[in-house]
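The chain below stands alone, shown as C-alpha cells; this is the form predicted alone.
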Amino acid sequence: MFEGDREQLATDIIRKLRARGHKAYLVGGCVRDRLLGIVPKDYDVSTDARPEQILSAFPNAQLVGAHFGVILVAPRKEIAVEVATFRSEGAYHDGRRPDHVQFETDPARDAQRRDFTINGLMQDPETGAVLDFVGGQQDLSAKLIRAIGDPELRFTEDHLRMLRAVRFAARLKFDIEAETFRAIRRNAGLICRISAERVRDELVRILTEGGARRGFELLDNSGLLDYLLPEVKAFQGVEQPPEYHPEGDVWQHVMMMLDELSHPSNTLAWGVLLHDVGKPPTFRVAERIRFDGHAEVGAEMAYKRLRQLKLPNDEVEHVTSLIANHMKFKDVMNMRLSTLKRFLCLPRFEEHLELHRLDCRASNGRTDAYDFAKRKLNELGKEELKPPRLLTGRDLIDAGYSPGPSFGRALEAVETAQLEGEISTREEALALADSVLRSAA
C-alpha cells in the first residue's frame, strides 16, 4: 500500500543529502528488485554522510544502529527508510556481527562488505544509473546468487547468509553459483550457532515468499536441512501405501504440496511442511504400510520443534491443531451431526480445509471429503454450526445443583443434543442435564 510513498521518501532523502554536498544512493534489495521489475517492499539509502550529519538533516529521525551508523527516517508510522553511512567491517567473531566498523567515503568499500553480488548494487533513483562494484548486474542477468569475494569468508562472518542464499535462490528462481554453493555445503554445520529467532524468520520467508519446494530442495542438497529440521529430512525414503499415495515417499508428497503454495499464511505453510512429520516414527508394515497415530505423534513433534524455533504461541497452537486434525477428513461423511459441527467450527477452519485440499492434490487426487466439508460449511451457516448455548454452569448452580466433575459431562450432553437438533429450549436442556447429573450421583 505504501511502496510508492517509500520510494518517494527515499528519493527525497537522497536529494536532501546531495543538496548538503553528500553522496547518496539507493542500495541493496530495493535496487535488485527494481532492476528485476519487482516492486520493492523496502527502500534503503547508503551515503557518505556521518550519522550526526544525517540526524542534522532529519532532526526527527531515530538512531537505530549507533555502532553501524544506521538512521531510521520515518515521517509517518506506515513508511520508513533506513539510511546508513558507507562502512567497511572488521572480523566477525560471533558469526553474526562485525567486531568493529569503519565509516567510509568510497561507496565501493561499502559494496564490498555486503553478502551477495545482486545485493551489492547502488542506484541513482532520478537517473536510474547503477553503481556496480561487484558484478551484480551480470549475475542478475545470469540469474545467479554469488557471494561477494571469498564465499568461505562471507559465510563464516555471518552464518545466516547461507540460509539467505537459499531464500533468494528459491524466491527469485535463481541458481546458487557453484563455489558459493560448495562453501555452504562445507560450512552447513555453522548454522547451529545462529539464534532460533533468526533461523525461524528465514525459514518462514522460504516457506511463504514463493518457491517453497525449491527452497527445501536446496536446503536438503546443501546439507542445511540435516541441521535445521532433521525430522523433515527423515521423510526421505519413508514409503507410503501406493493405493493412497501413488506419488511416492513422504518427502515427495510434502514437496508436491509445497509446490502448490502461493504466498500462504505462516501457519498454513508450517502445517503443510509438518503435517506428516509423525509418519517416519510410526511407520510399520502389517498387511500394508501403516502409520498408526501419526497425526497425534506429529502434533507433539511439531509442537516441540516450533517452540524451539520460538514461533508465537498462537501460531504454535494453530499449526499443532492443523496437524492433529488433518486425518479427520477421512471420516467426515460418516460423522454424527454434532461431531461434524464441532469439527467445522475449529478455529480458522479454512486452513484445515486448504491443508486437506493440498493433501489430496499431492496424493490420490480424490476430493470427496473436501467437497463434502466445504458444502456443509456453506449449508449449515454460522448460527446452526455454533448456536447460542442453552445452558451454562451458572444456570445449573442457580437451579440448585452443586458444582462438580459431572457438570462438564452434563453440559457436553446438552451441547451434543442441541447440535443434533434433539433439543432447542432451556427447559429441555435443564431436563437433560438433570438426567445426567442424577445418573452420576
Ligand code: ATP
Given for the second form:
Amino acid sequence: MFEGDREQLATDIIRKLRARGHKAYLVGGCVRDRLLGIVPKDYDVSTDARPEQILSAFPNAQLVGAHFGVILVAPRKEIAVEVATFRSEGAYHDGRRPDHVQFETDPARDAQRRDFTINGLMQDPETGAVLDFVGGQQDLSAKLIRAIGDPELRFTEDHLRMLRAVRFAARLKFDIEAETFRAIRRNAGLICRISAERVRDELVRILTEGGARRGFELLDNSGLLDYLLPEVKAFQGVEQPPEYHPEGDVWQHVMMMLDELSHPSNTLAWGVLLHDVGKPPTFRVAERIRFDGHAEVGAEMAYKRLRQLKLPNDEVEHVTSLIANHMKFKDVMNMRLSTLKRFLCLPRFEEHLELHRLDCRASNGRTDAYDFAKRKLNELGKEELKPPRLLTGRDLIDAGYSPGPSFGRALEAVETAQLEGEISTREEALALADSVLRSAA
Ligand code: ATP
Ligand code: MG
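I've shown you the form predicted alone. Could you give me the structure of the form predicted in complex with the named molecule?
To see the whole picture, the full complex is given below, headed by that same chain.
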C-alpha cells in the first residue's frame, strides 16, 4: 500500500463532507505527526456532521463498536479512516469512560475533551491551516506533553492518560510539562484500576516504539512503576559484582539495554526488561556477589507477570524461555555437541542471541560466546542441527517392545548419540535403544 493512500482517503472524506455543507478536519495524532514531519499511523477526521449524516455520505461505512457514534470509512481493508462527530463528554465515574457524550457543532468543544494539547489540533488537509484551541502548536515547538485543562481532573477522569503521557514523551523525546507531571505523580496509584489489557498495550508500545529507556525512567520518576511492575522497580540499588558488571546496579544494566533497542519484537523487549528480574530475590554475598538460580527464578516471575498482563500464550512462553536460558551462553563453548545443538535449536534462537548480545554490550562487553554461537549456527547448518529422527516410539513398538516410561529415555539417548555424530543409521539407533531398554528392564 502506498502511504499516501490513507491521507488521500482522509482528504476525500473531508472534501465530501464539506461539499454537503459540514465542517470537517483532520484531528489528533495525525495532525501532530504531520506537523512533526512524521508519517502518521492512522488518520482521524472530526466533523459537525451527525453519525447518520456521515453514514448517508458514506453508505458503505460502518459504526465502530467501541466508541460511541464513530464511523469507520474503509473502502479497502488496509485503508480505513475513523470519522467522528464533534463531541463533549460528561462526567467520568469508572476511571476510563465518560458516562455520556454530547454531540457538538463547535470544533473547540471537541478539542477540549482530548488528552494532550499536541493531540488536540485540527487541520485542513488542503490548505494546511491549523485550528488550535488548546495551544498545541506552541507545545509542539516547546516539545511538551501538557494535559488539556486541569491535569488533575483529566487523569482522574481517565487514568490510562497517565501512561499515554509517558508513551508520547518517550516516543517523541518530549518533556512532560511540570504541572501535568505532578498530577501524574499524585494520581499514579489509580493506574491499578485500569484493566490488564490496556496497561499491557501501553507498556508494549513504550517498550517497542522507541525511547524505551526514557519511558521507563519516566514510569519510575512518576511513581507509576511501583504500581505496574514493582519487581522492576526492585532492580534499583541491587549491586552486582563489578568484575562482570562495571556499569553499576541491575537497574543501570537494564536501562542501558533498553537504550539499545530499536523497534524490537514484543518478546525481545519483554525479555530485555525482565531477563534479570530474578536477581533481586536471589542476591547474596558469598566470596563475591552471587545470584544463584536467578535465570530460573526470573523465568517464573516473568511468567506470572506476563500472564497477569494477559500477553498471548506463545509470547509468554517465548519470553520465559529467553529468560530461563539467558545464562547458558556462558557455557556455550564447553557444551557437549548434542547440548550445543539443542541449545541452538531453541525456537526463535535469533532472539536468544540478540538478548545475549545486548546483555554483554551493557556489561562486560565480551563477545566471545556470541561470536562462537553465531559461527556454530552457520557452520552446522539446519540439517546437522536438527537431523531427521532415526527412530520413533512407533518403531520401538513395531520392533516388539512394549511401551513404557523407558521409551522416552531410549529415544533421547538415540537422539543424543545422533547429535554427537556417534550413530547415523536406523540399525545403529535400534541397537542403542535395545541396550537402553534392556538395562532398564
Ligand atoms: P498514535 O500515534 O499512538 O496512534 P494518537 O494521538 O493518534 O497516537 P490514538 O489513540 O490513535 O492516539 O487517538 C487519537 C486521538 O484521540 C488522540 O490524538 C487524542 O486526541 C484522542 N484520544 C485518544 N485517547 C484519548 C484519551 N484516553 N483521552 C482523551 N483523548 C484521547
Ligand atoms: Mg492514532
